[in-house]
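In structure tokens, one chain follows: the form predicted alone.
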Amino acid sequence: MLLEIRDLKVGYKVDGMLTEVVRGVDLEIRKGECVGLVGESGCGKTTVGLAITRLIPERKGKIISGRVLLEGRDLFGLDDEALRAVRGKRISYVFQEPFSSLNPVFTIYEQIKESLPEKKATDRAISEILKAVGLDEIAGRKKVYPHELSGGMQQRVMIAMAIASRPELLVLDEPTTALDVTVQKQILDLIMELKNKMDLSILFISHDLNMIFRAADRINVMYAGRIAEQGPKKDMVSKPLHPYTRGLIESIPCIGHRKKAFDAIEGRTPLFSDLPEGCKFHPRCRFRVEACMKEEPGLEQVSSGHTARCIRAKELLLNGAGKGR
């Protein structure tokens, strides 16, 4: 195992207070697989990418509890300089907003230069490194600066900072939301291509379950801080466990039902601060029944590797409630 994610907990300061935005997440990672961590915007999912190598800014938000067992090793026990050899070495980010991400005043060849493990660079590393992400157009340039490349090529130099260094994990926070359509599909076949080439693992982080579904081997469906379902792609395709799931994929437009409507999931993600009893999502679930509203159920395994938060998982599942498309 690359990486374990062990009940982690995250809170964020509001009014004074620390509220659990992450509470209680365990996430696991092989070697040269992709796991897909999805869920609605503000449901925790980005938090849990930050908090992997302790990103999390202190004046903001504390890493509450929990572990993150990089091979083992504890990442949350390191110091400041050890974690140092860890962030942007054997664990790399992509971020969603590529423009913002890179410094204007710099130019490419230079934000490059400062990823690679040896600072004595040679034009041809760098070349070599703006190829396999599709630039050759400005391979061999100096005086590139981001401004001058469209969005797109701006995607593909983060990509290139994050593999620089030859990383072991690459964390995607959704890689490809700002994005047009055609754009999304190069970029997710370049981060495909290099995942086989290079042998990566890779924390593929979107609100899009369709990317999702392209990319991941494994998929962990998060809701209101948690992980409400878990387990290999096939599997989460085909039999959706959890209500939530099940209304995800059903919100993937489709050009075989394009005159039936979409059973849209009811209502709006609840707030942190005031999260239902129970089950976080009985009061947007079509299938709740009185018992949801007592008490949070926990992760169930239902078949080998695939788990769910539902006390009705396996009744749905028989009843083909959990069927997907």
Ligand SMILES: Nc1ncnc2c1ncn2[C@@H]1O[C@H](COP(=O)(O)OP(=O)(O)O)[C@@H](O)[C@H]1O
Given for the second form:
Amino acid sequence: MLLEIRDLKVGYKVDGMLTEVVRGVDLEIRKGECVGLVGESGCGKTTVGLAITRLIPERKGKIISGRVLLEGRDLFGLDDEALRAVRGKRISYVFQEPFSSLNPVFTIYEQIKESLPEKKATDRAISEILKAVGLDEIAGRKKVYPHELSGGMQQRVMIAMAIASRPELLVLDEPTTALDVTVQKQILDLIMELKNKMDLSILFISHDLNMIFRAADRINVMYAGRIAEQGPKKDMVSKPLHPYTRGLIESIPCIGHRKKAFDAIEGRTPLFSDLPEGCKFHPRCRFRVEACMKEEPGLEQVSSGHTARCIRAKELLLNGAGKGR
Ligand SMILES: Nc1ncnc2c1ncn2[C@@H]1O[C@H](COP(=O)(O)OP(=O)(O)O)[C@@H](O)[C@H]1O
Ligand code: SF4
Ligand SMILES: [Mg+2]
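Instead of the form predicted alone shown above, give the structure for the form predicted together with the named molecule, please.
Let's see the whole complex now, leading with the same chain.
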């Protein structure tokens, strides 16, 4: 196991009160695997990604409890210096907005150079890494600034900087969300190519289940700060267990069973300051029964490696409910 997140809880301070937004997340990433983390905006995905290397801004938030183990070593137990040796080196990040992540006053050459280990920062290495991310046209040029590049090219630069240190884990947080559809596909293809070539492990965070289905080997669906369902991609596609996952799938026009998309899940995600009793999805769930409103269900294994947080998961699977309705 490369990375294990165990019972992670993170909160943010709002009006002087700490509100828990990641409410006990368990997640595992094996070597060479791309693990997807998907869910509607605001459910806590970015917070999970940031917490891995303790990147939660201290004044605004707090890691309440939990453990993050990198090859068995607890990252929350490291001092700041030891953590800096991991962050950006063994674990690298790529975020949604490439332009705001790049420094506008430095050249691409200088910024890539900075992200390479000092001894390895030769002109040749910089040129090679630019070629590896498909930026052959600027590979030999030293005076190119971020604003001269398109959004897609900027994101390629961010990916180049993230892989420069030869990390073991890449955390990609909505890496294609800010880009045009055609460019999204090119960036996704690049990520998949690099994953195979470099044997990278990836945590792929996105609100877009379609993107996650394309990228991930294993998928975690998140709802209201917890994992609602987790399993191998093929099982999640062919027999989704949680009503929320089913709703997300039905919202994808090409995979969904209904012609009309986007209304498969009615209602809105609840506020963390005002979560419903029992199953947090119950106000929106079309399979809700009385018992759903009493206690929040635990994550239970339904088939090998496939778990769901729903008291009716097994029964609904057996009945084939939600399929072709
Ligand atoms: N810096 C912050 N201060 C206060 N609340 C925050 C902060 N960042 C995120 N939140 C809140 O935490 C919740 C989870 O946010 P986030 O992890 O960004 O979700 P996602 O990435 O799934 O959209 C949201 O309700 C969001 O409003
Ligand atoms: S526990 Fe009940 S309300 Fe929650 S997802 Fe399952 S059926 Fe729906
Ligand atoms: Mg986010």
